[in-house]
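Only one chain is included here, represented as structure tokens and corresponding to the form predicted on its own.
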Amino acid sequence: MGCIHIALAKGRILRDMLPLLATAGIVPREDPATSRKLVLDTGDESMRLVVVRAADVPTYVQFGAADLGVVGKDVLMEHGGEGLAEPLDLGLARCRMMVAEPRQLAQQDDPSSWRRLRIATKYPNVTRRHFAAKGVQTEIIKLYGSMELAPLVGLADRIVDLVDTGGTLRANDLVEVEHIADISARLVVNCAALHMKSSRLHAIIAQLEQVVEK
């Protein structure tokens, strides 16, 4: 029948997901926080966990290296979601994707008047689609971290980034000015696997759904 592989993003999602998986009877035999292994056996011999970077989870699932995956909606939006089904919002790692700009600029700014923007972000695809739908031209500068620095040094006028408490924005005198999407961890499934391993995958999805709804 073959083993079911579940790809999990390192970091917060992995930490938050382990108790959820345990409630569904999926428990790794080694602690992912201390193990150097990237493929972890579980108490159920028919299931393994695959620990990868968040940005790689959709790719592993899309190409069948993993049957299931757990990753933030932001990553799925940037990836495009080709070949993936998204059956469940797990409600973990909630935050929001926002456009932010310096407080001084925001005091005299009107988002409805935007025509051309220079934006720093690690989500170029999402940003481009969002502003194209509004008829706003964008020059996008891709960064991999510390988005808040870009407006401070003149690299970009605005940023698109994830916001949780907003503390980092406030510390750098930036404010949220436009909402793009609400973000949380999602369960994704390889579409081909969903047909070939239908009963097993649907059983796992149903177990997780029961846990999430409690």
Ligand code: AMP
Given for the second form:
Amino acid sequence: MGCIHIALAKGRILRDMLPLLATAGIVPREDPATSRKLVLDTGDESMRLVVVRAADVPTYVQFGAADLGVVGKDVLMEHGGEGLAEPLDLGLARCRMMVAEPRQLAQQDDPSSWRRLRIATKYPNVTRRHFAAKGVQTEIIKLYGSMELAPLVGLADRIVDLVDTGGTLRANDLVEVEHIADISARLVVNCAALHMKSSRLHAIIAQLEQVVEK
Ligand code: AMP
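Previous: the form predicted on its own; requested now: the form predicted together with ligand AMP:
Below: every chain and molecule of the assembly, starting with the one above.
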């Protein structure tokens, strides 16, 4: 019987996910937050955790290097989700993906009149798709972090970023002007594995489903 690999990213999702996995009976033998191992054994020797970068989780699962993965809906939307099934909203790391701009610009801005925008974001694919569907042209500047800085130094007029409390936007005198999507962590499964290891994967999905509903 082959081993089941679950891909997880360090940080917020891992921290919130470990207690959920523990309730479903999946407990790593070492603490993934401090261990430097990238493949972690669990109490069940047929189950392993694989620690990867958040943006790489969908790729590991898509190519079957991991059977299951836990990933933010933002990362999943940006990846496109090819070869992946998304059976469960884990309800963790909730936030929203928003268009934001400087407060001063917002005072005289009307989103319904947008025709062409210069936007800085970590999510070029999502941003392009969102605005293309509305007939708005975009010049997208891809950044890897601190999007909030871009309008402050004239790199872009607007940003597309995740917002949780709104504190980061407020601190940089930016305001939310358009909602793109509600975000939370999702369980993803390799579509081929879902057929080939059907009973084991469905059992894990069902266990997690019960834990999430509690
Ligand atoms: P906040 O100041 O609470 O609105 O948080 C916004 C900052 O935290 C931004 O830099 C976001 O990119 C990041 N952020 C907020 N929520 C999440 C999340 N669920 N996952 C990853 N990054 C997030």
